[in-house]
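The chain below stands alone, shown as structure tokens; this is the form predicted on its own.
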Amino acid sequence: MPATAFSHVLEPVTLGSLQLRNRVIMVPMGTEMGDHDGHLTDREVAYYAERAAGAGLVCTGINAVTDDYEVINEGLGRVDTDAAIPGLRKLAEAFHARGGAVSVQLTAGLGRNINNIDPERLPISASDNTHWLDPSVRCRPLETHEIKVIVQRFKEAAERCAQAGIDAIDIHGHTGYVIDQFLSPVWNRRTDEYGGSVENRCRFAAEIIAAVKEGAPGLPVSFRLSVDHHFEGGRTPAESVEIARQLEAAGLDLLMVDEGSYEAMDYVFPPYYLGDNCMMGSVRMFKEALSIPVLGCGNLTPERAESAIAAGEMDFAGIGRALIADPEWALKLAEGRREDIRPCIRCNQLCVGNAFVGQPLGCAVNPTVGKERERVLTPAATPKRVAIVGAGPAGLEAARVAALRGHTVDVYEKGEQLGGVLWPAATPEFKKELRSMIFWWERQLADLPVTVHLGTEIAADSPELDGADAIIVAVGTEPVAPPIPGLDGDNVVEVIDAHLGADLGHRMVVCGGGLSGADFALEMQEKGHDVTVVEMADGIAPDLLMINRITLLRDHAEAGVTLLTGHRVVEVNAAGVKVDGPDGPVQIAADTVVSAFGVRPATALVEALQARGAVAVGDCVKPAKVGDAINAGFEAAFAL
């Protein structure tokens, strides 16, 4: 697609006294690559820079601007004291350098969301709040000397930005922190200048914009603001717009409309179920009431980013996760590389996962995130003829890796498809991203010394195997088929041949209630079927990461998907399934039954070709997520 396709994406644009290279910013994302005390490492700033040529402007994760009233989780940045500034200032030199621009987020703290719970040190907040999580810990209202202090921290924190050459800063204002529980009704029920009127509400962050624009003057400020809770008595796009007229009256230069809140946290990291441009639905409102730039972000596509400028719905495009799945998305559109673009799947496993569990940021389909400076691909030593076995994700990331290394690649495909599993499970709309990795991955190895061999079962003894200098197994799985009678039946299908085209009827029961189970029970709903999941554990895809699990639940309750959790297949028969449960037998009637029991790794040629010195990656090795096969398979080919 040629780059004149996303010209209005693609224009440069001022940003106050700010000259950004094209309309595109990266939305702030956590990293946990800080060091013990929160300040930048070299990693986090290699990380940062990397995105510099795929965005016009790239906003950091949150800094906390004091400690003087709560506890700073560890892990997260901060900008506190002179101690930041080092730090700040390498990470300005490495954006200046590649002509790019950064900006950093700041925060007054969490409140109610906060992770650590100190019973010394209540959470804060702007009223006494019950926490997100324990509804038994009540927080501590901030008292009116406090908030003057939280706003002088601000101007200092700015100050150390402007110091270190910091381009512009964003104030976090979202998801239900510390300043939005000020803006917000729900969490705000002050009866001082700072509660009652939405002109009150706004007060602090008010007082926020005009110190950080004091400390730091000429830098323009951005603010991220959660237009839409998505929970009953949150707050609406229309209660926020007059909020969003209070901050640009306040001389706010760039409102960032974002939803969500910890009520409704799929919104805050949309997972693959949302779908493309989950957030677009209100932007155009705050772009008609405001006269400073708008932002909108939210599983974005370049197409539709281009649209929404282009019509005047908003002025800049809001990208996060896809920029962490490629640096270069931007630069990509330029160059007319659209399909170049490496997808993100939405799956939140390694980026939202690691950041949850304290673990530096990673990425399912981009293995050198946080690795920036390591992972470089090289031309390898010595070039060798490599044999992969496997078309799956974890053989498909191999061959690329190991022939931009300068290796002769051949991969062996015992399907008439790439992709191995990824090519069936990827099957519903709401996985189309997972799809598109395979065309992508296709489109890589086109350009590369890969010969692909579709239709080709490899033995150990396969002449195709002969002189290869280094042997990569990747041949994923193979189903689980429990001793239930009847499951060979003929009116039982497994949910891989479900995926393919197997004739189904109307309607299914579904043994086995996993991911691979639960998706396909959805996709299948929505088209018109009627079906039932049984699961013998209390809940379904126990595995899922909770804020994706939060809209699959929630989808498979407006699809109408019959749950039934706590029951054991029993039986198959020709009237369906029998199954087990707390209160006894029960027979649920089927026309078609889909054996999802889960998988176990496909072994045998991977033991037969230990004696070669052969490299088993990905799900032969042990039954995992999609990211992990990707990094594995990313890691056996570097190594060669």
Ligand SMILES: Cc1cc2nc3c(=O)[nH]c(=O)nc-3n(C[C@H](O)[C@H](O)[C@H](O)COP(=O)(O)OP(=O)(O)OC[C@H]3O[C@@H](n4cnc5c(N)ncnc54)[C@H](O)[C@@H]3O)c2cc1C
Second form
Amino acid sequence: MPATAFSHVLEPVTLGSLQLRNRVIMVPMGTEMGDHDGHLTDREVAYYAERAAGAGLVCTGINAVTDDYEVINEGLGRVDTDAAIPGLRKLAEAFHARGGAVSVQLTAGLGRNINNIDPERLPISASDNTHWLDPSVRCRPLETHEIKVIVQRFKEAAERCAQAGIDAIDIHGHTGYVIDQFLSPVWNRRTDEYGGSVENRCRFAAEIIAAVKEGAPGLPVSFRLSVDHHFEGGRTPAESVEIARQLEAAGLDLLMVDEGSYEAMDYVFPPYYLGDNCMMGSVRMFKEALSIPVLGCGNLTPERAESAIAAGEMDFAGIGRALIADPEWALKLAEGRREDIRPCIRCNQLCVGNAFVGQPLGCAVNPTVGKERERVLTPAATPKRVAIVGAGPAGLEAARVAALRGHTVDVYEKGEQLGGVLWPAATPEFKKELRSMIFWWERQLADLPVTVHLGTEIAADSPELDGADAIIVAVGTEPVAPPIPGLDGDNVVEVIDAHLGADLGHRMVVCGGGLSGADFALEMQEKGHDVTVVEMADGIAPDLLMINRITLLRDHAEAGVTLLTGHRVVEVNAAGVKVDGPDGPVQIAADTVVSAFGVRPATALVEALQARGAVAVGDCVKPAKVGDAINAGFEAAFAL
Ligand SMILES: Cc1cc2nc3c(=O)[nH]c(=O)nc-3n(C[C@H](O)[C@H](O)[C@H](O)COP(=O)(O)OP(=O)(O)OC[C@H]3O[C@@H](n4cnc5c(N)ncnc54)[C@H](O)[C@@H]3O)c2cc1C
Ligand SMILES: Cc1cc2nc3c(=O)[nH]c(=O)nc-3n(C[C@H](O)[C@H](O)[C@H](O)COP(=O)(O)O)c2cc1C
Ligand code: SF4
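Starting from the form predicted on its own, produce the coordinates for the form predicted in complex with the named molecule.
Let us now look at the entire complex, which starts with that chain.
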């Protein structure tokens, strides 16, 4: 696509009085990079500032405005005292030095969603709701005077932002946090002026908008509204339109349309199963109902962003993780380099996954995230001849980084294509972003001093490595085949071969319910096969991040995959598979049996090449996820 194909996304625009260089807004994403007191660190400022050119406006993750009634969780940003101002000022200055603009997201707190329940201090909410996870804990409805205090705290926080030079303010109204608890009748059963009618339920939010405007005169104010909670009894888009109208009347400058709730957390952090543009269903409805600008987001592709803005369906493209993965998202579109945008593979592994365990944000495909100051690809002091064995994610990333640092790289791959296990792993349509990653490396390596030798199997004594100054070995894994009678039968196919086009019958039993088996089962069931997964453990894909797992299991159920957990495969025979479970042995009929028992590192070659001074990276050290392989490949090449 020529650069002009994205002319609507890239068009300069004003938001209130704020001039923005394009219509891309990086939506708020918490970083866990703040200091112990919840204030911005230089590391965090560097992470945000790196994205200044990749979007017209960059929003920070949430910041609490008060701890009057709720403990502020460690790791959460906070703007509740003047101590936040120096960090905010550094942030604003970093953006302005780069010609960018930055917005700070403010929250009234989590209420019934709070992580750590303090027995001395009941969670706050609009009404006496139960805690979202622990129904034995009842929340305390906020008193009217307490609501007024929180509104006042928003004004004070906005004043601090304005004083520091911040350009805009976003109000966190979604995900079932405190403001959302007031907006929705599912959580708001008040009988005072903050409950009942739509106008009353919106009063708290409307007062916050007014307070922010008063505290930061002239700064545009946006609001993130979950327009579809995606759970029984939660809010629907039609109800949300009424709320949006109230917010507009309160003086809002931009509505950020969003979906999900803690009850449907996969919409808050949409994994690859949800597919492209997964929250765009009702954006047009809001655009038509309002006269203020509207933003749509959620696995948004550049093409959909462009067509939606061009068609008047929305005004701003909300881009989240794609800007973590590639900080130059909009810049590359502007330069006509769409295919150079490093794809976010929507794995949630090191962004959400890290946040969930209180670790700073990272990224599966971009190892510089959170290390923007340290991991600068400067030329190596001594350029070397580098040999890389294996062209999977670890080898390809190592090749890219080594070449960018000025080394001359030869990549040896025994297969006939790049990508390693990623190639078969990416055959399901819902995993197409993994394929995009392979194309991305292909494109990056094409312009670098990298020679790829396909169909070249390296052995311990291969002469190809003789002239190398450094060897990186990234040869991946080999499948595990447990000693089960019949597993070598003609009706058995290894999961990678199954992905790569082996003949597959209608009825299938997938032996092993790890991620590879579980995803394969979903792909096949969706293609019309009748699939049963047999897993010895009590759950499917136990190592998968909780959010992704919620979606996987829902998709399994919707597609009709049969899951047989707590069962062990004891025999493969001509009629299928015999399994043993709590109720004794059972025979499951199958035309094809797929072996997905997992993998083990290809240690023999690794050890032999280590004897020649090689550094091993990726699955050949310890089988893990693609993000681990990429990050390890980066580190090895960066250390050369
Ligand atoms: C079916 C399946 C689905 C998966 N799905 C996901 C997923 O959704 N998300 C995720 O994060 N991870 C997933 N994984 C895991 C992920 O693919 C791996 O963690 C990742 O590919 C490891 O990268 P690597 O570069 O270390 O090894 P590999 O990808 O295994 O690449 C190793 C390469 O080395 C080559 N090689 C081996 N020996 C030699 C030799 N002697 N000479 C030359 N070349 C050699 C191989 O041909 C291969 O190309 C999946 C794995 C499988 C099997
Ligand atoms: C690591 C991470 C942290 C997030 N933190 C916030 C947050 O602080 N405030 C918020 O409104 N949304 C937050 N979100 C949701 C995102 O703003 C966005 O809605 C979501 O990532 C979907 O957009 P995307 O597909 O473009 O990433 C977060 C998402 C991620 C991945
Ligand atoms: S960790 Fe995965 S989901 Fe998160 S930004 Fe990186 S590629 Fe995207």
